[in-house]
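First, one chain by itself: the form predicted on its own, in structure tokens.
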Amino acid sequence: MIFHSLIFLCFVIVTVITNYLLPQRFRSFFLLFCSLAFIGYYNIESLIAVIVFSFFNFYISRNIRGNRFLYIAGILLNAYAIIMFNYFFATRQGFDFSYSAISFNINSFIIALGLSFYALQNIAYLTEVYFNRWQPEISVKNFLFYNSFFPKVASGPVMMPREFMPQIDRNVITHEKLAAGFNRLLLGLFKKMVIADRLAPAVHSIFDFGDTNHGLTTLAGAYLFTIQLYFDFSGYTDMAIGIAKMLGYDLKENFNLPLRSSSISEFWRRWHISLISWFTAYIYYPLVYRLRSYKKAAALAGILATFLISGAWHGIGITFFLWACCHIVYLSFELLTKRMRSGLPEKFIYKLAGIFIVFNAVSFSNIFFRSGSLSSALQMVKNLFSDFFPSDWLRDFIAPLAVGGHQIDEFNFYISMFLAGAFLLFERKINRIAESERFSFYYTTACVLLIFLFGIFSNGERFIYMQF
């Protein structure tokens, strides 16, 4: 049941209406049933996984205080679960381990939906309980709901216990929340179907069939993947937040105009906020505090550990390791040159230059993030620094990006570029409208028309972060 499929939208409509009509005391039971049904529809293995790991973490948390062995065992088992379900691929022919990057067209027979995300939540929960910062949950129903709530189960946002658990039995549904949720849902559908899925063929063409592309064409492909990834993942997040709001719950914001960042550190404060908050709270700060006597070296060690683990969380392959290394280098350079850069004047031109540099740096690292193998990633990097400008603009630049040289291919490519560019230009204003708690006829009409006119309804891409 894909998030932007017709069957899922029908499921959401029925769930929202029924939940609204139910007395408040029955809503969490109803939504738990709907969440488990959603996961089971995806595949039965995912349903078994979420139930087993929820029960395990619930019962271990009841006895974890003062028991260091039990705490470490719980952390290791959740980490082991991430490795097992993300990097061991079960097929009808056998059970294999893959050292390569996660495929962007997964054909695995068994994929545990959202396990990487709720495993992080469970680690956070056990840690908070162990250090006496949170009382262990007394309701197994509520804990299972915390892990399986269907808007966030597939790709987050990652919610800490104190951010979500108090809402479970106190959810309040108002007309303002229904309007705000509907607006965000529409925004997410627009981002996914009108922009991300329209860019997907161009990205696929460059990354999967672009061994002989010129440097400028390769660079354009890297740019487009960064934009596609942003619209794809932020579109999912908008849908998750919107659906949750209509059901009476508030999820954490995950993006804050990240493509306008003028430094890499600012980028990571704006991109995948819930995940980086988790890594900051449970890896970076504890390590830096333990090594605090080493001052700047402690911060560098924190950056190193945080991004190496982040890379491993995304995938064990060498490409994810190199992606992590890129950001380790970027952030370390920023840290070491912070005093020197603080003397730069606060002018618009410097801000603009910073945005340009950050976007290029992130896009370069995303070559490793997106490539299916080390050899294809290195080939793309080689292409960037050789034979940069195409000799035939139509054949060597437009045709690979437009996935064909016909007029209709060019038209679709230009439309995609225009829609993405226009959205990014007016993103702040569009977000304000989408976050409004009032229904807007003009906003709704515009979104629906754009989705039906330009949206990809057939052969739409699966959300990228559903594979992690």
Contents of the next structure:
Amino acid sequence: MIFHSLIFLCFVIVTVITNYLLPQRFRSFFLLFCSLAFIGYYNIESLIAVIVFSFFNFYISRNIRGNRFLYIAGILLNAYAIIMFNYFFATRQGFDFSYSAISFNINSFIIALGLSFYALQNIAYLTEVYFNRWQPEISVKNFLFYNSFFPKVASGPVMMPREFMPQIDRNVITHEKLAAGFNRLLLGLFKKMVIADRLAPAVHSIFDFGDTNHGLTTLAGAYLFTIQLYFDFSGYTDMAIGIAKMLGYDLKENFNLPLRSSSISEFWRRWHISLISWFTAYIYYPLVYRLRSYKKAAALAGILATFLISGAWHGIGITFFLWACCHIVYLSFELLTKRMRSGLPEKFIYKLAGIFIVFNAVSFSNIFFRSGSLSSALQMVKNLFSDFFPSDWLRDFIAPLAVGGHQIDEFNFYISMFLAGAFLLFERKINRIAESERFSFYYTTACVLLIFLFGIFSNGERFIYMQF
Amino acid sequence: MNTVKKITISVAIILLVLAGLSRMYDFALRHNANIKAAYVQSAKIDANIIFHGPCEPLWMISPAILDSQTHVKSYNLALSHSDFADNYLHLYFYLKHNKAPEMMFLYVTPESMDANYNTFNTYRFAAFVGDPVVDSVLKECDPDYAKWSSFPFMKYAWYSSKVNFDALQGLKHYVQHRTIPYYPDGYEPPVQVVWDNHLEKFIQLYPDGYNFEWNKLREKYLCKTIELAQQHGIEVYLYESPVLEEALHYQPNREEIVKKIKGIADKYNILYVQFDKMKIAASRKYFMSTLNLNMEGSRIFTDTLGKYISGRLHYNEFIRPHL
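Next block, the form predicted together with its partner chain, ref. the form predicted on its own:
Zooming out: every chain and molecule, the one shown earlier first.
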């Protein structure tokens, strides 16, 4: 059941209405049942995994206080689960560094839905309990709910225990929340179906069949992937937040206009916020604190560790390692030149230049993130720096991006560019309406009609982050 | 205005607009002369011979060249990436508004019987949802679409990226009173004219060769297409155009599948004409892919086919009556 499938929307409607009508004390039981049904519908292995891991972590958390051995065992168990399930099983490959774990194939098989997301939550939970910052949960039902809550199980947001657990038995549903949730859900559907999925064929064409593309075509492919990834993942997050809101829960924001960032550090404060918060809290800060006497070197070590682990979390392939290296270089450069750059005046033109540089830097790193193998990533980088401008624009630039030379392909490509461009231009305004707690007649009508007119219903892509 | 009222009005307007758009798309697509399904239902083609199948006949058989050889009118009804269910519906549309042709040449190869090659292109029939024959095929070949297509506009929204352009073009054709398609005899010269390297990729993927899988649904619609044609008194010929010889080494069960196709031809008492071993099959210079001939190859093949058809016409006209 994919989030933007019609069957899932029917499931959401039934769940929201039933949950609304139920007395509060039954809601968490009902939603736990729905969540397990959702996971079980995806595949039975995912259902078994979420139940087994929840029970293990619950048991460990009950006995963890003052037991360092159990704490380390718990952390290792979850880390091992991420490695095992995300890499060995999901790719069904041997331990081969030349292979990238990411396939972006609609048929790619994910044996345990969302395991790497709830494993992170479990590590956070065990740490908080071990260090006496959080009381261990006494209800196994609530702990299972924390891990399996269906709007967030597939790709987060990664919720810290203090952010989610207090809500479990105290969810409040108001008309304002219903309206706000509905607005966010619509926004997510729009982003996914109208923009991300429409860009997917162009990205697919450049990344998977683009061995001989010119530099500009390759660059355009890298830009488009960055935009696709943003709309795909933020669309998912909007849907997750929207559905959770309609069910009476607040999930953490994951994105805050990241494509408008004028520095890489700002970008990482705005992109996949929940994951970065996790890494900051459990990797970066503890490490920097331990090495604090080394000053700048401590921060550099923190960046290095955070991004190497983040790269490995996404996949153990060499391409993710290179993607992480790109960001380590960018952030280290920013850190080392911070004083020099602080002298620059606060002018719009500098801000604009910053946005342009960041977008290019992120898009460049995403070549490694998206490429199926090291050789194809290196080929794309090579293409980027040789024979930059195409001689025949229609044949060498538009046709590969439009996935064919037919009028219909070009038409679709231009429509997709227009929709993505218009959205990015008015994103702040659109977000403001989508976050409002009032039902908006114009917004709803426009969103629904645009989804029907330009959305991809038939063969929508899976959400990219579902495979991590 | 309270929220409930707002929601009600919003839902009503959305449904109304979707219903209106659905009508508009119906109208526009039926007026698009470039859509074969629409064109064959509005124009009087009345060809004596039709060629049918996927991209191979579409790109390789030019009625203009053939007609000058056979002195009868022919029409190329083929469509790219189409399977037999797709072919069946197009033949059904053709026969609804046109005189039944004398002959139909239907392209059938082991590839046509394997679901990994070509497909049923649902979007081509979106404007004709509601026709019982179309609906029954849709139900079988694209059940998800069939299930949702009764929701307002969903029959178009489902494949929006495939139909939006055609709908706009249809409106343009209506405004300009255009009734003749861009390719009036149905033949489309191939876009790709150089060797496309698919064979190399294929060998990389299947170094030990690829075994074709016989698909039951393909078989069913091949039979239905033949039956529909025979019900209208059309003489059906199954045929296979030249296949690049070097590719045959990577298709271990090709002959086995060909035998099964011959079995179907025998069942309906029709001929399976194979041009696969023509001389040009030995050289890549006549091909742009394993099954698709380039312009030069197509010219040679069309010439051979023309001679064959002339022979058959001569046989039908002068010899058969005396047998």
